[in-house]
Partner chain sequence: MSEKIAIGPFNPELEESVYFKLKADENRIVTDVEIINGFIHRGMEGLVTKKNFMQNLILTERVCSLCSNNHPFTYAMAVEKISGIKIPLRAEALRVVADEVKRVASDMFNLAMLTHLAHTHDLMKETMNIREHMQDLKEVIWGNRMDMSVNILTGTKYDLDEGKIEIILEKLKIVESQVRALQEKYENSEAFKEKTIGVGVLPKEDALSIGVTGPVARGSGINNDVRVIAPYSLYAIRPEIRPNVTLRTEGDVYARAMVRFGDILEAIRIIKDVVADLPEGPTYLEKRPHIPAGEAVVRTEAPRGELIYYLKTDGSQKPERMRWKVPTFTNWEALKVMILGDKVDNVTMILNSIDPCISCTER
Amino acid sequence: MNIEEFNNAIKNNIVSQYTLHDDVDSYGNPNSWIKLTNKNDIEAIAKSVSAYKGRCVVMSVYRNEDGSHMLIYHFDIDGMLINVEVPLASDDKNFISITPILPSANWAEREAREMYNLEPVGHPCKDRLFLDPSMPKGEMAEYISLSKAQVGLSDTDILWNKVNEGIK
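Output the coordinates of this single chain in the form predicted alone.
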């Protein structure tokens, strides 16, 4: 399987425009990038990855300066890496969960919910992944200056209070 074959598999199932380009990392490993314009097209991508017996390796999330978020799913199909960018509008916190299609996306989507307060609609598990239930959702949305983060401080003491409670 190569990226042209994968592109042929997805192009009739994606409803909006997308771009695809190939890249090679500094170690010479090939990878491909797909940029979606419609967040709902991730479902068609996930179905194609599943059809080729691929998996979700991890998902990256970042917030743009305008407050919108970008989800990047990183898929592996028999050693071929495919990165898919899924844009969310600044007032949009929901995205379609692909976990029912690719169970390997389970923890990544739960992490996006927990850390960025984004909701994977249709995700089968509502449990938190690793943060204590008393901590607010969207921890990564809170601003923590780099100088504070480097010494383990935040704008709240919730985390360290929990750590200290566990030590006692």
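Complement to the form predicted alone: the form predicted together with its partner chain:
Below: the lone chain, stripped of partners and molecules.
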């Protein structure tokens, strides 16, 4: 199994454009990156990973400055790591859950729901994972840190804007 073979398996099932960057880690292990332009194409990739008896190792999420989110699914097929970037638009909080295809994505997708208030549509489990139900979803973006509020930011409106967001 190599990334060319995987690329051949996915290319006819992916609707929109994507880029593939074939990389190796510092020790020579394959560590490829796929950047999707259409978030729904993750489903086709998950099906191919499943067909190769691969697994979802985990998913990373980060929030961009414009409020949009990036999901990065990390898949493993026989030791080959495939990282797939799934961009979400700034007003988009939904993504297709791949847990029905790859149960190994279960907790990672639920954690994205709790920490970033993103909804994995079609995820079989609605239960909270870590945070108490009294805590709001989207924890990673909810509060302003004391260090940010105190250090070098006194002449900006960052704190006031944050408070205003809460009032709205």
